[in-house]
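Just one chain is shown here, as structure tokens, and it is the form predicted together with its partner chain.
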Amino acid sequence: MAAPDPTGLIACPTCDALYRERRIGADEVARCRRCGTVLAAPQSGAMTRITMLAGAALVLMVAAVSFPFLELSEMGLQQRSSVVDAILAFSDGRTAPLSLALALLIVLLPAARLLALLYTLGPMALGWQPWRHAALAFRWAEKMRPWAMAEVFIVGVAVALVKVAGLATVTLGPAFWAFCLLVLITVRKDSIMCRLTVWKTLSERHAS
């Protein structure tokens, strides 16, 4: 049997079965029938909003980094460290290139992956055509998803918070609720985003 015209398929990526492929109506969800991912689900809106959302983590972002993030006192004696200086409890001896890892995850990833959102949705959401290399953004910023770990980071530092609790006194500094924020602007915009209409939206103003 000779194979079937590939134009207008599309494939699930978790089972491999094959779809032709609809309009899909803003706010509707499509399921693979055969195993239940969620195939397409747009929002209307969306680009817009998660161009925003991405917008308003990567300043945030930045308090996160330039500020102090907590603080703490015992006996007279005052420490104030910022994320920076988390990053850097691993930098001597042994441990040392575990604070590269550290810098990468809690840092430098989460930045990179909202810098390639914009880059890629920023001019999706104005009308305007995709910049060049938007795909290869829009790949690495999906392939960056799971080594994003502002949210583990956050968990973190609540149970290092409980930790220290009965040693000092601990005082939030701006940077901790700049984090926290950014961890729910960033859950927020990765819950509204669909990747089949990212990737159909950056071929067709292509083709244009």
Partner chain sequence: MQAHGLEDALGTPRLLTARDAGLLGCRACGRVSAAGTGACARCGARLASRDPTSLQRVWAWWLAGLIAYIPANLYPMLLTSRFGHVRENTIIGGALDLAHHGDYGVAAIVFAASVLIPVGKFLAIAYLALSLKLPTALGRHGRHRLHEVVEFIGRWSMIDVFVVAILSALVQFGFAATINPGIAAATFALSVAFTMLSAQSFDPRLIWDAEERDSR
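Superpose the two forms; the largest set of C-alphas matching within 1.5 Å is the rigid core. Positions refer to the first chain, counted from 1. Since we're looking at a predicted model, the values are computed, not measured. What changes on going to the form predicted alone:
- After superposition on the rigid core, the Cα atom of Trp199 is displaced by less than 2 Å between these two forms.
- The rigid-core alignment places the CA of Ala17 2 Å or more apart between these two forms.
Return the form predicted alone of this protein as a structure block, the form predicted together with its partner chain having already been given.
Left out here are the partners and the other molecules; the chain alone remains.
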């Protein structure tokens, strides 16, 4: 018996159930019958919105790194710190690898993922042909997604602030709010991105 032709099949990323691919209209949702995972959920104008959100998130990332993050004051003494200061705090001795990990997870990888998404989706949002290696850029953007942990950093900061608030006066700087907006925009961006639609659009426009 001949093996089934894999062309035109999609697999559920959760349970690996196979389905025959069919065209899904804008604002329709295709779910796995076995586990309920969303397989595709294209939205009208989503590519343009994702591009704009990724651009805004990249600007916020620059602001979050450039401006003061918070200020501690107690008995006339003040200490202002930024995200860069938090990263460099572990740069001496045996904790140097931790400093590198912080830089990668909360700054470099999130920024690289945003750049990869802009490189992939920006030209197509403008109606142009995808740029060279756009598929590779999107593949790397997807691989970096679990490791871009700006939102985990904010949660950790919030927990630490609860403990520090009783010891000193804490003033939140503009970088803190930039990070918060960055997290909200990232969540929104990922929620409206239909990865299957992106791959199909890349394939169709490369073939044309």
